[in-house]
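Encoded as structure tokens, the following chain is the form predicted on its own, with no partner shown.
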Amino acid sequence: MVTRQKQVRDLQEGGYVMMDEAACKITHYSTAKPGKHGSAKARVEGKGVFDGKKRSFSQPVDAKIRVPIIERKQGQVINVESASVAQVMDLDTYETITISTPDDADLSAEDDIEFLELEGQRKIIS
């Protein structure tokens, strides 16, 4: 998995972080003040980018955490195979890929879309 290390204090809401070996988008970030004998702690809550599961963790703010490098790509719908599957051409590499579509997406041929990609996992975001 393509990741880089970052300190917990550098995370922000809306960013990405690895939780339980899954890429998650941070939905809530809060810190607690340092106590008499300890360092400040951060609580991070997130939602899985590809599976939608909610996850959270609590760690010292100076701890290192892995952050996934998620690519945002442009594509064009070539064919809508069913209500849940579409063939999309990546506009950078001209590669044709099959992606499952979100339930609320109303796609048709030749629509321009944006999708996220991380190690073969893909998700349409618009």
Contents of the next structure:
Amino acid sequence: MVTRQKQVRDLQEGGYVMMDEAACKITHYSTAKPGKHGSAKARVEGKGVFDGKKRSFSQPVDAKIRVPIIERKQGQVINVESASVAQVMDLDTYETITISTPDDADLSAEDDIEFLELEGQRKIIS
Amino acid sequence: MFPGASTPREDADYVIVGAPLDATTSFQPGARFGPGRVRTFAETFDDYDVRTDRQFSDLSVHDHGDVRAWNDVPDYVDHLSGVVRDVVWDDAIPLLLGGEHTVSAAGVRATEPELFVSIDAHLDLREEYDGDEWSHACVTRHALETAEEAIVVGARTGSEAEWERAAEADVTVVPPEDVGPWLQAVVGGARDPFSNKRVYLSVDVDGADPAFAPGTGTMEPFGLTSREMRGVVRAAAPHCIGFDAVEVNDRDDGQAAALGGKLLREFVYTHAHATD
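Cool, the form predicted on its own is there; where's the form predicted together with the partner chain?
Now the full complex is given, and it begins with the chain already shown.
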């Protein structure tokens, strides 16, 4: 998976991080203040970008963590197959892909959309 | 470790979290020692409970240890609520050990109950105390930011503004002298404040008469007996999604800590028995 390393202290809400091998968007970040002899620990909550599952971890703020490099791409809807699946043309590569659509999406052919992509996983965001 | 709380975290149905916050205590300090005192004075309790026919150490309880506290109270409550949220996400019941009563706000945020039940001498409905909206005297008000209603059992004191707030529809006050008949009505089925609700139960040990639990920050006479508190815990426990015992300090010979620890065990026995 395409990732880069960061220190836990550099994470922030709204950013991405790998948790249990899944790319997650950070929904909550808090730091426990260190005691006289301890080191500060951060607690990070996230939601799977592609599976929607909630996850969390606690690590010292200077620990190294992997952050996924998620591509944000443009696409155009070719065909709406069903309430939950659409065919979309990637406007960078002109490749046609099948992509599941969010519950609240109201898509029609020729709509321009944005989607996230990470190693074959895709999610429409607008 | 709390005696008998030796189940690994991943297998636990109940997780004890110590929250030794002692930042806004307005009279006798020492709540920071509460979690440790409760663990110590629980050491002599028998593992077996004859009423429910259960061994405490068989009830899948894990002790997470303490979440070290610091003086930025909203920041600490935010962090603590995250730690408790992990317990909830693991489908376990959080059992917080205070610490001052403010820590209940973290338990409530994490569990999102509909009903906040607090055994407490004080209404804790102040908007601020000594200029601090995060004072331990404001915790019921904070709980009502999440919960839809609150029942304060054993309340016997408050400011004029708090009593006015308590008169609103979302707050029920059961004064100490009414707790006996109220419990009888609940147990007998004539009154049903808990069922079909997600309940969070908070035990401020100062709800007890100071004769039973002198080791607390703000003693208030004319309080509940320890048996009445046990009755409330037994009645509410089957409906609870979270529990805490707070405001135990080190200014007695262990009476407050023993009561807090015993009520925590009573909660676990009763909840496990009812939900089996």
